[in-house]
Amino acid sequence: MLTLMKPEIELYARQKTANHGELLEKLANETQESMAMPEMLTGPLEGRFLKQMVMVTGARRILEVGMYTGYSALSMAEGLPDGGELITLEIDDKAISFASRYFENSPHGKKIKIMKGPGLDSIKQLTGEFDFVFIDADKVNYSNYYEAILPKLKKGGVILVDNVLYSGEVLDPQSENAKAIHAFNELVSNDTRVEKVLLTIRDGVFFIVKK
């Protein structure tokens, strides 16, 4: 896979961006000690840039798929004001276990709320418009998501996808996992219904607003 970043200059990065604080460092941390693939952990830069857009945006209803051990649900309710909501999907136990032990840590964690199950059978599920969304979950689905929410995203809405450069592979889509993220990019960059910016934040952020 190739290395979209060079070591030192996210280092660099890291250095002036805002610390997120000794219990996200401390989830991080044992993410990296205890959990299978914990390179799917959301990395202290796109957890501050998250929670900022979450309070740029003023967002107050937030919706994730893929929360996975808690660290970008955590990032966004700390931007989300008092008697905020972020409803969070997410399908293994484990993770949910985990991520459940540092929501009740964490003063922020009274604003999340876990759904358990398949990402598309608990979109069904919910009613009401969000303002916020990220998808950060299995990589065949993003299409499925996308069309999934944008009904349910207000207008003016923002969605922040992740991994959208997928270490460079849409560039030459070969696997499962590269061909859904290149369809996706496709399916985002021809949709006339939103906005959208392609950031090279880590693995590539797809930035969209719904008009």
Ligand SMILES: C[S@@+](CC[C@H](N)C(=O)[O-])C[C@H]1O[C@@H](n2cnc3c(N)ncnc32)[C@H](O)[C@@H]1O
Contents of the next structure:
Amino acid sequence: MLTLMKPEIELYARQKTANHGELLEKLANETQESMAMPEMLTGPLEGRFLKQMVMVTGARRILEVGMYTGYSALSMAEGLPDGGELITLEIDDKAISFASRYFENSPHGKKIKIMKGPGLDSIKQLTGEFDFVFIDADKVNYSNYYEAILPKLKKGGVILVDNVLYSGEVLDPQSENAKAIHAFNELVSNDTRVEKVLLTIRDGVFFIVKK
Ligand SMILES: C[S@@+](CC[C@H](N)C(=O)[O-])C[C@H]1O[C@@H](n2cnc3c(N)ncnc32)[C@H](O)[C@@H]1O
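Output the form predicted in complex with the ligand next; the form predicted on its own has already been displayed.
Below is the entire complex, every chain and molecule, led by the chain shown above.
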């Protein structure tokens, strides 16, 4: 798992954080055993953070960009009330069939709707306002996702964006992904439409609130 924290501090934080339960444990283990790039999964610390953010904001309608095997989607769905909705965008068939099996086995799975295809195309098709957004897909499109989603976010709505420290590469961005993330961080940092805090949880999470 990507972390900029000392491993023993990360472990301590995980041990003092709420347990993610048997189903997410099984999902994480099966992802590790059978999927490419299991390190993409947000994991217990960030997953519990996502759930709690959904709870404290009272979010009822969530948009996720980048579902992978469904760990973060299920974590956030746990924090939604009955009748709440989470729309998650994913391009990969294997990830979709994997996550769907777990959604079927969760009492919160019925709150989740998967939209298959390139995230930017799916966002264009979405109508109505969202009150909570989690961006965790292809890094080169972070700024595009942000600009496409902001008009669909309610005033006071929250956007969380994952991997904004990119293993520390943002300090000296060389790769295409690191450059794109650094440009995104600059965009948000200078954007007067939003309040923002860059949190150093795991690989960096941008916490953005629309004014
Ligand atoms: C970092 S993973 C998401 C991890 C997930 N949020 C979790 O915590 O388990 C990124 C996902 O974005 C998907 N993705 C990449 N490019 C995409 C695109 N253009 N549109 C939609 N999904 C995309 C990938 O297939 C991958 O499953």
